[in-house]
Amino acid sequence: MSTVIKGARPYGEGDPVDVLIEDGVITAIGAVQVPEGAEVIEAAGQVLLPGFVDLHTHLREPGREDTETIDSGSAAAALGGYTAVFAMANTDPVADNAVIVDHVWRRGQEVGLVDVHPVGAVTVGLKGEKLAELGTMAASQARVKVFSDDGLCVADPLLMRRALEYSTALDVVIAQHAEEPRLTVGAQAHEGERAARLGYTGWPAAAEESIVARDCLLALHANARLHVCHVSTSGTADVLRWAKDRGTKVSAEVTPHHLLLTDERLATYDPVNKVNPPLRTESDAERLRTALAEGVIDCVATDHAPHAVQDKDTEWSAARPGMLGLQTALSIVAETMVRTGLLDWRGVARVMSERPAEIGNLADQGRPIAAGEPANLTLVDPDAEWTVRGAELASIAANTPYEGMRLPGVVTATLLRGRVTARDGKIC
């Protein structure tokens, strides 16, 4: 199986070149003389990337089909780039044993059209209050890398500290949904003025700081791979730069949305703008942008959390947090990221690809384009513009903040070892 890449610019710099992909290897990078019966891609100077890696989806099986599935859920990550994610464990029944993730990771497998890692719960049910079967999930057929109780926080630092110093020995990473739940109680909105003058209870930016904090005292002293998930906040950037600092083994991801929204949205009471953790100030935002460029964050991870519509389609308080993201990342980063200057073609490979397959220790993504290393691969045109319908996701769900906005930077070809998955915005 050939597959030609005709005049696409890795990285977004040099003259365009074309690209030979060879039983799913790059096999050559120039001028390249074009194979009997290879497929062509016509690139005409768009800018050629390392596949995206979301350490953060939600794909909901087993469980919540009527809001996504493995099918669909894989369906809008290759339209969006994507070559690899990590589906979190919040699922019914919760991922917290080897028959349950194995199960996720062998749907990821028939599919096709990414890699799917299954995330495993760090505590059984994700209650909090007993270690989940670790050992067992790392040594499973899906061979989980990270874990999460994501949607709810590990409180217990005693518990918290005891899953980091399995992991050591696992070679794992715990990650964390950084929420101290006494403060949270009844919370629905950041807490601040806007909250207060709407009558949101107040979500504070301690909650998080605290936990993010405490656990990069109990990573370093056990000497473990902490990955802080969706910061949100200024205060937690200085955290992560203070315990990194320090020789703290830690790694952190920001959201789409953490980057380009803010809790203004608060004033239309439409619950496609909460999430949790919710959207914070524009100093926030601003502050996580020039985090995320100076490598203070490791990476952008989408927190994917697709809802049915009577779940979002409510009053404010009973509404469920999230938001789709596996389809508009890309753009956001580049409207926040590359538009603003923040970040070059090459920087957003950094924080979607590669350390992102970094973390989440996946040899075969995020590779170097370059002759020999796997051809697992996103073209983006850097000059189209398309406008956000939420109908028309490849999600089964259609919550989407972005509805209507013109946003720039448009997937055109999505490539999983040499094999096109996602084409000019249709599954193949």
Given for the second form:
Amino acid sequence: MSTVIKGARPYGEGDPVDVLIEDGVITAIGAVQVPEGAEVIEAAGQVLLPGFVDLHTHLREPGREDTETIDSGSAAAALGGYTAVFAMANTDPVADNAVIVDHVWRRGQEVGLVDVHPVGAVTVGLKGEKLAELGTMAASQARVKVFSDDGLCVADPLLMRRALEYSTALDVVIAQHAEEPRLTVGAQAHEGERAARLGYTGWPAAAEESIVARDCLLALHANARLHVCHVSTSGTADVLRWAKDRGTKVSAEVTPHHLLLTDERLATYDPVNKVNPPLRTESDAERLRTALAEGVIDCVATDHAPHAVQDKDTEWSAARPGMLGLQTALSIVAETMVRTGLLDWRGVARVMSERPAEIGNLADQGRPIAAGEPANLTLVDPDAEWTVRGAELASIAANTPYEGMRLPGVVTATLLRGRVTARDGKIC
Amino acid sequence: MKHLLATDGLDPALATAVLDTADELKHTLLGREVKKLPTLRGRTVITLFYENSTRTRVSFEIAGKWMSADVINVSASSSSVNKGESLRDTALTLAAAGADCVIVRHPASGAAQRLSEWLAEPGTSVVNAGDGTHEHPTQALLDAATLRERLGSLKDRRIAIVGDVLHSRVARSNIHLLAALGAEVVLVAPPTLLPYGVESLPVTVSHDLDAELPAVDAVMMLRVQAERMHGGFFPSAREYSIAYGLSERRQKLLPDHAVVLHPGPMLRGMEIASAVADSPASAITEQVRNGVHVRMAVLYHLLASEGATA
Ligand SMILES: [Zn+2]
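The structure above corresponds to the form predicted alone; please give the structure of the form predicted together with the partner chain next.
Shown next: the complete complex, the earlier chain at its head.
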């Protein structure tokens, strides 16, 4: 089985080339003879990138299949240009053991649209009391590489120290949802001028920054790998820069929504804008964009969080936090990073594919576009625009804050090991 | 006026019109034995209270009844709320049953605004009777009515709001309305009871009540919830009372014309000395009386004065 991508520009650079893919591997780049029976993808004017990797996805299976399944979430991922996603552990039951992580991994393989890598819980039941069997999960069929209690913070400093220390024997990474729970009791929105006026209970920036600072010091002490989930404040960027300068093995992600949206949205009281950590100020968003461009923040992760209508169309305080992200991520990055000149397409490849693959320890993802490399690829039309309609997205839930927005950058095709998984907005 | 959700952004001319209507209603009803106007005959007003507040609910109920509206009280304890029905479904049910106006009290900030969006289709008006720590606009209007009565005008008057501003929807509503009507507001509270970002509000901030009192035309004491006293917001009720309570000694620092307000219920002795609450400077019972007239005026502007005002 062979495929030829005709006339795309890898990383948006240089002259258009043809890419020949045979048996899941890139075999030639340049002027390519189209083999008989080959599938041809006309890609003139398009940018060819390594397939995107999302370190932070909530697929809701098992437990909330009314909002997303591994099937529907994989479709959303493929349509969004992803070839691998990491599925967070806060399912019901929690992915804190080999049985659940293997189930998630196997379902991902059966669906076959995207590699689904389960994230294992750091603590049993996400309770923050006792380490889960990290070693057993790492050695399971799913080969768990990332552990996180996301949704909750491993707040106990001693338990976090033990998790970091223990992880060094397994070559895995502990991904922390940085939120000091004592500082965020009842928190509903970024603590600042807008929350003060609108009567939201505040989620102070320091609740994130203090945990990130603490964890960086613990990771340095333990010589362990720490990954900071969904960085939301400029102060956290300061802490990360300081920690990296000292040689801490820390990486960090930022969500598309924290790059674009701000607490200006609070005035609507519409919980489609409710997310944890909350939308911050314009100056935070600005700093997150430059920190991503400079590499202080390593990558973009979606925190794709599907929710049912009855969990969102409520009064603000009753709503669950989270928003969809997989199918809009590339466009938000194009809007905030490419249009602004902060990143070129090679930079996009770095933050959406290469760095997340490295952090998640995936050998066959985020690879260079070169002969001999696995054909995990994404084609993007950089000049096209589209209008977001939640109901038309592949997710079962429809909670997108970008409803009706016109966005740049359209994913036109996604290839997983040479197989076209999505093309022109449709699953293949 | 379609809804009354907040005083933040409320047109000062409209606020003044409501206050003027309240004055007229007060004079019309003065000395009448039967306090009943036919203005809202045939209209249905529902009070939907998710928090107990006899004081506010009764004030709205009397206001509606004095204008001949059919007033139905729905409270969380007796409604389907306890069965897990969502606010949205409850609101749509009430609108379908023919409510012209829903007066809502809810523990979530923004609940009244959400309600107004869900009820946009049936065209039901919404009055915010207190949403979380956001606003309580009719309380601010009745406070403004009371201050206007005592001080003549609010223009360039200086008003101290004292106590738990952080959790107070009354404070937020008053800050915006008083500023819109030309008054200066000074917040006096311990730093733990002021919202982070308070400097974005049209106020000045002080932690020294003694220093502020000689220069104010009115002092508005806020309620301190019992749970705050044990929540580490300040060391003890005693220390709070010493620093921020309106004692008889402190009252002597006020100018002679100054007015003392309290939204009630009062913690006598701690927030305010009994002698101060019962003194001629206190307008606390007038606040309650004016509350009915102000709420009548709000219902009038929402339901009866089609096209008469913005
Ligand atoms: Zn999280």
